[in-house]
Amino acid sequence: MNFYLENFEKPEVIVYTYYENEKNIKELFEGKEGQLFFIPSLEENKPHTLYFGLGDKEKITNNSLRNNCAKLLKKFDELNFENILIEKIDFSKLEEQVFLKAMLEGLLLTDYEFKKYKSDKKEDKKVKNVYINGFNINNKNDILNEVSNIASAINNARDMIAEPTNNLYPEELAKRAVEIANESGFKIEVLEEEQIKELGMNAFLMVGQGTNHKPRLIVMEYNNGGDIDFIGLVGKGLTCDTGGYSIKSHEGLKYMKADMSGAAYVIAIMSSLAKNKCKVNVKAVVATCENVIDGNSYKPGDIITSMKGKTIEVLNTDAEGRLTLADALHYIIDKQKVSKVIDMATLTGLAGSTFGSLFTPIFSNNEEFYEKFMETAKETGEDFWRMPLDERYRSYIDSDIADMKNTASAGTITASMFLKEFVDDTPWIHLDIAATASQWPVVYEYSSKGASGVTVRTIYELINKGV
């Protein structure tokens, strides 16, 4: 679809939105949450009409209006009609800006499917255009603008997720970021198996060696703030993960493929970030290999020295995003010295069984840095629940024969306690995004074709307003 922010004079269809209680047609239509009610008209030369709800004025949100219209363009795609007309906004409590940018991610987002392996790929009869009319601020094209660029990096990211691993690997993973940076504007560096050897990032290593597609080190880095300090971002990158020896069940293979969402959600960070030419300095970091069962796959009982030289009992070859976020978030520090860092994984399971696919589960050890992100987060409309890095649950991953084991109970926080004792006390946020990068039910409307896009545009936000 099309989108424009002007009138049009000759629509097909006019949209009228309403709240709730605003509008009564007999009945039929009461302005609920959501609510659409066609009416077709019977002249040729008159538009038909779609009204639609957003339900109680005093209780809309971005966030609901972003559902919202996710609901409406669904529902532009059952019309076969070429030009539609969005009427008739009221802009409620919100901020004009702000509806106008929550209306147009909904859209924009919604607005994607994945085709590329459907033999019959059959195309709508009308390409279809969308006229939203009403807004009178100056930059409401420049609003636009960064929305689509936004959304444009969700939609590229939620393809690389919905790959198959037959056909995205650690090396694919690396030549689309490599695409993605030129295209967007943003530094690129990706490091092969010898250079990561040098590095000293066994950790790393270990989980991908047993498979014929070689781990990458994919360093970005966008510098467009002048002498403001980095932030950096590191994200999971396991195209495939089998949890190797200890292989997972049957069901859980099924979705492995994405395991390297937050690979593609910092991608689609640093994308955002480049294509709207904010005023930010940032670094990320990407360690993308597979994790699958061979001879020379790494074993339950095995001893890694990490990047840091701390060494790790493997008890769980299926606890192994940690091992691979443990040398890339050193890395990041140690040698891109970032001042902050955030990673996002899809680590444990069991962030899933806590929240379903509501809430992301946040770890953080440095207040103000935590504070920042949920600021912004309440004003992005993503949800996060933080959890407890009480050092008293340490204790839980000391090893008998090494400085540390990659497993224990509490899963979900040990495996984030695993994590903190590689960023020392640089400031630092981890989101495990194991059961909302993908969900199962699906919670936002817009999200319903693919993956989510969770994070992305709160760590845009968050980076772009000056963390």
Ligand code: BES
Given for the second form:
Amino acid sequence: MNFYLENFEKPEVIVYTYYENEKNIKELFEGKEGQLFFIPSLEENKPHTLYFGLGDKEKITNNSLRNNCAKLLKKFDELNFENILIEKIDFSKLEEQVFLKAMLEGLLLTDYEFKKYKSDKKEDKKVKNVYINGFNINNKNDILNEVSNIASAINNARDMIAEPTNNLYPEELAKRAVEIANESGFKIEVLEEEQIKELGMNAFLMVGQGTNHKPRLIVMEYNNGGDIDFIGLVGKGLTCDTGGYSIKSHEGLKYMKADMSGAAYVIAIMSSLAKNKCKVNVKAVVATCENVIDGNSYKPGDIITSMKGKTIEVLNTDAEGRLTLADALHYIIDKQKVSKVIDMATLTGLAGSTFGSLFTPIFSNNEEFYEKFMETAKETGEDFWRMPLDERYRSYIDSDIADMKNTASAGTITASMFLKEFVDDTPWIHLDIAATASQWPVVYEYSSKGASGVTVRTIYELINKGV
Ligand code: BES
Ligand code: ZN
Ligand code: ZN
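Could you output the structure for the form predicted in complex with the ligand, given that the previous block was the form predicted on its own?
Let us now look at the entire complex, which starts with that chain.
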């Protein structure tokens, strides 16, 4: 689908937006939030009309607008026309730029389908061109360009997440990251097993040792901010998580191809920043491997010395994400010298037991960093909820025979306490996206056809405005 910020003379359908009670057609259309009312034209050469309700004029937010535009785009899918014009926009209390950005995000993020494995690759969508009229700001096409770059980065991430484990394993994930880096304009280096061994990333290597699909360490850098400090990003990159010898149930196994969502989102953030030529300095690390079983796999009870030197007793091989992240976090802080770090990981199923798919648990050891993150999340409409990093939980991960063990009760919190051991005082944010990276049921209207992309827009905006 193509999007244009201009008028079009011969649309087949014109969309008019209305606020609640602005237009009352005998109660058939009251302008309620997300309400759509289609009136066909009976005259040839005269366009059809689609009324689009935006709800209460006083209550509109960029978030409600984003969601309603996603609904609007889905309505277009039902209409068998090529050219649609969205007309007459009253920006109400939102600034014109904010309104446009939210509107485009809602439309562009909904414009996604994963058709690769369907024999019939014909697109379900019939609409080809969407024209949006009524915006008079000079930089409107810059905003369209920016949102298009972010949406296509998220769509690439969605493609990777949808890809099954037989076709997407560490080597393939790294290959895709390289393609995206080259196309977007950021640096990338892919380290193989021998180099990872030399670095001493034993906790990471241990998880991936039971398979022919060897691990990769993907190191990315985008450097366009002059001499400002580098911010670091780390994404969990399990291309397959069976649980290992602490094997998952058949129910639990079904969606574990998506255990690399954090990695896909980190790559999407790098791509968005680079394509939009943001004046920032960022480094990103993905320690990608698969957690499967053979005679060489790690086993419950094994003990390993991590890259940082701390010893870990592995009581559950399904708590593998934190082992890979422990080394990745230490590597990005110690070797890549970032001044702050954010990690995102599909880490604990318990995150979903607590919040469902509505909120992503957020942990931080730094108030200022946390506040800035949450301020930004308000604008992007992604929901996070803070969880405690209380020192009293440290004893939960005490091991009788090593420095720590890899599982404990209070699962989402103690997973985070485990990671905290590897960041020391570096300002850090941990996002457990286990239940929000993909959503059941769908919370954001625009994520119904794939992974949600949650964290990408918030972290992009956070870094872009300067942290
Ligand atoms: N990848 C899973 C977490 C997960 C579960 C993500 C469901 C998405 C949906 C993770 O590696 C895992 O297995 N965590 C365990 C931790 C436990 C063994 C302490 C879990 O959540 O059960
Ligand atoms: Zn696991
Ligand atoms: Zn996992």
